[in-house]
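Single chain ahead, written as C-alpha cells, the form predicted on its own.
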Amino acid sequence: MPDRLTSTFAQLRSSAPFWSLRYVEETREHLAVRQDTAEPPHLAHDRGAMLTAVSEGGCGYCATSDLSRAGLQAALDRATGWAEATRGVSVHRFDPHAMPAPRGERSAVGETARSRSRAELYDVLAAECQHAKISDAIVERYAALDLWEVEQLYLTNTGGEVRQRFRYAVPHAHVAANRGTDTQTRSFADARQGGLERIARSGFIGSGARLADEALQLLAAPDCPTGTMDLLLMPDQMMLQIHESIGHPLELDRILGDERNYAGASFVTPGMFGTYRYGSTLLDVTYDPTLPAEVASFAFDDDGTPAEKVWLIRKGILERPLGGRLSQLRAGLPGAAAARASGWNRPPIDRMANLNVEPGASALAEMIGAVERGVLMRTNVSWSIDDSRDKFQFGCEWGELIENGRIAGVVKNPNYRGRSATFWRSLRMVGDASTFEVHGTLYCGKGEPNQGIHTGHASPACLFGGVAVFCGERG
C-alpha cells in the first residue's frame, strides 16, 4: 500500500503551495484469559490517510478511508478549501514555504505477532492465571496480551517522504484478593516497544503467583499511616507522577489555552521558561523519542519533525515546553518533536512521547536508610488532578512503611497528595541507574475529538520530603 500511495500522491493536484499526505495502517489484537477461561480474541484492522493543505496564511485538512486516487483527490480538494477559507482568520499565519520536506525511514523491531500460534500464546496466559490460584481468597485472576503493528507514511508535494513501522507486544495481568469488605488488587503491565520476545524479558512469566502473594499480603497488612512524612516512589508510580504533573502542564497547546474546554489549562505560563524553579536541583527531565525500548519512540513526529533528545528541566529549572512545530511558531518558544496524532483521522497535537527523569546518584538502600519515617509506594490505582495540572491526589496498590532507615512492613491503601508547583521542589534524593526502569501507558486522552495515545516514562526511584500521606480506604 505505501508504494502505491506514493505513486498516487504524485498525481494529486492542489492550488495550495504546499500539501501533504499522512497514511496510517494499524493492526491490533487482544488475547486474554480470565480465571481459567480463554476470552474470545479481538482483532481490529484500520487504515486511512489525512490530506493537509497550506496556503498563504491558512491551513486545512481532511481525512479519508478511500485511498483511491479519486478519494484522495476529493480529500485534498476539501483540505484546500479549508486552507483558503482560513487565510485571514487563523490564530497563526501559516507560511507554506516554511513547511519542511523530511526524508527518512524507521523499521519495526522485534519478533512478529505471527511467529507463534495463538494456542501457544493462550497457554502462556492461562499458566499465569493458574499459578495465581494459591488461596480461596483470590477472587479475580486475569492475564492478557495486546499485539499491535503500525505502518506510517508521510509525503509532501515538496519531496518529503518518511516511512515508519512500529511493533508492540504488551503483556498485563491483575489479581484480586478479598476478605469480607476488603478487596486488594495487584497488577502488572509492561508497555514497551518490541515484538513477542518482550514477553520473556518483561517479567510477565511468573507474575501470576507473585501478584497473588502480594494481594494476600495486602489483605493482612495494616492501613497506611496518615501524616506529613517522606515518600519514596518507585519507578512504576513515578510514571504517573511524571505524566500528570510534568508532562501535561508542559504541553504548549495547553499553555496557550487550546485545551481549556476539555483537557484543561496549565499552571505554567510562557514567561516561566528559562527561570522558573520547577523542582529541586536534583530534578533533570528529558524528552527523548529516540530511545528504542520505550513505547513512544519514533524517528519523526506526525508533522515530519526529526526526533531528538531535548532537556525540559535541568537542575530543577524549567527550560522548554512540549510543543510541536506549530505551537513553537505561535509561542515563540523552543519545543520538541511533539506533534502526534492517535490515528489517520485525527490531526497532530502537542503530546508527550518518552518523558523521562534522568538517573541520579543514590542507591535504593541508601535512600531507604535516609528515611526516619515514611512510606514506599508502587503501582498507581487511582488519580485526580485539577484543571491546571497543579493540585493532585494519587493512590497506590502497594505500600511499605519505612522507620528509622528500615522497611518495617507492608501497608495497604497508601495515598498521597500535593501540588505540582511545590512537590518537585521537595525532591531529596534521586535513584541511580540500578533503580532506573522503563514504563509506559497506552491510553492518554486529550483533544477534541478525543485522541487516546501511548506515552513512555522512564525513571529511577525518587525520595520526596514532607509529603501529605494518608490512607484511602478501598472496598
Contents of the next structure:
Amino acid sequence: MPDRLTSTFAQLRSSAPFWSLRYVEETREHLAVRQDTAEPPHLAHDRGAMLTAVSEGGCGYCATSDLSRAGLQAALDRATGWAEATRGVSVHRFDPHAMPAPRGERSAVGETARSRSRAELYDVLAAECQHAKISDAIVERYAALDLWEVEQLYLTNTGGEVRQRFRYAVPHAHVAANRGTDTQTRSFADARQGGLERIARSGFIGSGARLADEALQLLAAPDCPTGTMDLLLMPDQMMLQIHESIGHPLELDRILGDERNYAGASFVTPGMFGTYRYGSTLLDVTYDPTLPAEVASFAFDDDGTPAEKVWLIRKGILERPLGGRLSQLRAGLPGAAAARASGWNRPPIDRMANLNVEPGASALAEMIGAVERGVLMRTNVSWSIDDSRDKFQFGCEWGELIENGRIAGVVKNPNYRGRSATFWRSLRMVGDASTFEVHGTLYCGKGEPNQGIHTGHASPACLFGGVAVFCGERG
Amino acid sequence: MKDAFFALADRLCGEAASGETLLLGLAAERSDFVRFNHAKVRQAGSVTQRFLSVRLVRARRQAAATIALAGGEENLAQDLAAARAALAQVRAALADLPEDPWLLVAEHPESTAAERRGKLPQAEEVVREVVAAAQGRDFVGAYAAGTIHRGFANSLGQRNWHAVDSFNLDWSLYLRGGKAVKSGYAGFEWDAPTLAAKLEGAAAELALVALPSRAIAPGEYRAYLAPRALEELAALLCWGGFSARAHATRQSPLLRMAHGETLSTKITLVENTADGVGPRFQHDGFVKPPAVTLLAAGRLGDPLVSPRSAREYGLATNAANAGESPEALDMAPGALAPGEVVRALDTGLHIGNLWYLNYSDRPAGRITGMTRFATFWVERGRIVAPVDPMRFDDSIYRMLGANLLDLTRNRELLLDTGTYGERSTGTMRLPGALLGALRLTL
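The form predicted together with its partner chain, contrasted with the form predicted on its own above:
After this comes the whole thing, all chains and molecules, with the earlier chain placed first.
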C-alpha cells in the first residue's frame, strides 16, 4: 500500500502551499483465556490516511479510509478548505514555507506473530490461567496476549518521505481473590515493543500462579498503616508516578492552555524552565523515543520531527517541556519530538513517548535498610490527580511494611497522596541499575477529539520521605 | 450508508456456508472536530470512518475481525473483497478453537430501524459564530458534530439500523489564574441564539468565580453536587457497578450491596434505552428492552447481563453490551426545587463539576476525585466565594446513602462528550444531589 500511496500522492493537487499525508495501517490480534475458557479471537485490520493542508496563517486536516485517488483528493480538498477557513482565527500564524520535509526509515524489531500458531499461543495463555487456580478463593483468572503491527508513511508535497514500522506483543494477566466483602487483585502487563520473544522474556510465564498466590496473601494481610512515613515505590508504580506528576505537567500544550477544557492545564508555567526546582538533586528525567526496548519508540514523531534523547529535569532542575514542533513555535521554548496521534483519524498533539527516571546509586537493600518505618508499594490500581496535575492520590495492589530497615510483611489496600510540586523534592534515594525496569501503559487519554495512546516509562526503585500513606478504607 | 451496508451484508451473508451463522456490524461516522483555545481555533478538521465487524459462528465456535471500509458506491467491489478476506480469515481461525461454552447470539431475527435527522450547519459557519460570540473571552473547548451510523445484519435475515445527526460543543470560560466555569451546548438542531445565551450565562457565573477564593481545610462539609458533578460519580459507578460479571466475580464497587448494604431509598437508577440516543441493538444481535432497573430505592436491582455472561452464569440476557456498562443512565428525581438549592444547602460547598474520579478502595465503594471549575462556598443560603480545587475521598454508601438529603426535582439530559475512537452516543439524565456531608482530604 505505501508504494501505491506514494505515486497517488504525487497526483494530488491543492491551492495550499504545503500539504502532507500521514498513512497508518494496523493489524491486530487479541487472544485471551478466562476461567479456563478460550475467549473468541478478535482480529483487526485498520488503515486510513490523514491529509493536512497549511496555508498562510491557517491549517486544517481531513482523515479518510477511502485511499483511492478520488478519496484522497476529496480529503485534501476538505483539509484545504479548513486551512482557508481558519486563516486569521488560528492560535498560531502557520507558515507553510517553514514546514519540514523529513526523510527517513525505521524497521520493526522482534519475532513476528506468525512464527507460532494461534493454537500454541492459546496453550500458553491457558497454562497461566490454569495455574492460577490454586484456591476456591480465586474468583477470576484471566490471561491475554495482544499482538499488533503498525506501518506508517508520512509524505509532504515538498519531498518529505518517512516510513516506519512497529511491532508489539503485550502479554497481560489478572487474578482476583475474594473473601466476603474483601476482594484483592494482582495483575501483570508487559508493554514494550517487540515480538513473541516478549512472552518468555517478560516474566509472563509463571505469572498466573504468582499472581494468585499474591492475591491470597493480600486477602490474609493486615491493612496498610496510616500516617506520614517513608514510601518506597517499585518501578511498576514509578511508571504511574512519572506519567501523572512529571509527564503530564510538562506537556507544552497543557501549559499553553489547549487542554484546559478536558485533560487540564499544568501547575508548571513557562517561566519555570531553567530555574525551577522540580525535585531533589537526585532526580534526573529524560525523554528518549530512540530506545528500542520501550513501547513508545520511533524515529520520527507524527509531525516528522526526528527523535532524539533530551533531558527534561537534571539534578532536580526543570530544563525543558514536552512539546512538539508547533508548541515550541507557539511558546518560544525548546521541546522534543513529541507530536503524536493515536491513529490515522486523529491529529497529532503533544504527548509523552518514553519518559524515564535515570538510575541512581542505591541498591534495593540499601534503600530498605534506610527506612525506619515506611511502606513499599508496587503495581498501580487507583489513580487520580487534579486538572493542573498537582494534588494526586494513588493506590497500589501490593504493599509491604518496612520497619527498622527490614521488610515486616505484606499489607493490603496501600494508598498515598501528595502534591507534584513538592513530592519529588522528598526523593531521598534512587535505585541503581539493578533495580531499573522498563514499563509502559497503553491507555493514556487526552485531547479533543479524545485520543488514547501508549507511553513508555522506565525507572529504578525510588525512596521518598515524609509521605501521607493510608489504607484504602480507613485512611 | 444504510443501503451500502445492507447491500454488502446481503452479498456476504449469502456466502455463509451450511451450519455457519454470520454476524456483521457497522460503526461509521462523518464528523467535524474543531478545538478552540483563547477564543481562536487550535485544530480544525473532518473525519470519515467506517468499520465493519465480521463474526462467524460454526459448530459452537466463533471468531471475529474488524476492518476499515473505504465506503462509497465506487469502492463497493473493493470493500466486498476486503470483507470476504476477513470472512476467510475468521473461518480459518475457527479451526484452532475449542467449543465456546459461553457462545450466545440472537437466533430469532428482530429487525429495527431508527433515524434521527438534525439541523447541523456547516462547521465553518459554527466556527465563525463561536469565534464571534466568544470575542473578548478566554474560551476553550471543542466542537464535534455530524452523523453517526450503526448497523447490524446476520445471515438469519435480521437487519438493524441506527443513524443520528448531533452536535456537542463542550467548552469553558477562564479567568487569569486558572479559575473557570464549564458549560456546554449539545443537541440535534443548532441554534446560534441559544449558544449566545449560554455564553452570557457562563460569563455571569464567571463574575462569581472572579471573587477572592475561600481557603477550605480538609474535613467534612455539606455539599451540593450539580448534575454535571453527579455525572462523574455515576460514570465511575458504570465501571463495574452494574455488570453481572463484576458482581459474579466479586469485583463490583457495589459488592457490599450484595451483602446487605444499601444506598438511600431516594436512589433509583434505570438503564433507559427507550429515551437514549444510542442504538437499541448490540453486536450479538439482541434488541435491548426499553428499560432495566439497576438500583431500586437504594437496593440492587437487575444487573446488565451480556449474552456471554448469560451463558456463563445461567442468567437471562438483557442485551447488554460486552462491557455491561449503561449507555442511557437515568436517575430518578427528588423533591428539591431548583430555586431552593442554595437555600437548602445553607452553609457548605456548591460543586459544579468533579474530575478524575477513581476507586480508592473498590470493594468498599470508596471513591476519590477532585472538584473542578466552578465550586463555591455558600454561607447561610448565599454564594460568598469560589473555592480552589479540593480532593474528596468518601464512600458511595455515605454520599448516596446516609448523607444524601435530597435530589433535585429537575434533571439534566447530558450527552456524553466522549470521542475515543468514535463519537459516543451515551447519555445520562440526572438531578442534582444535596449531601449532608462530603469528606475533603487535600
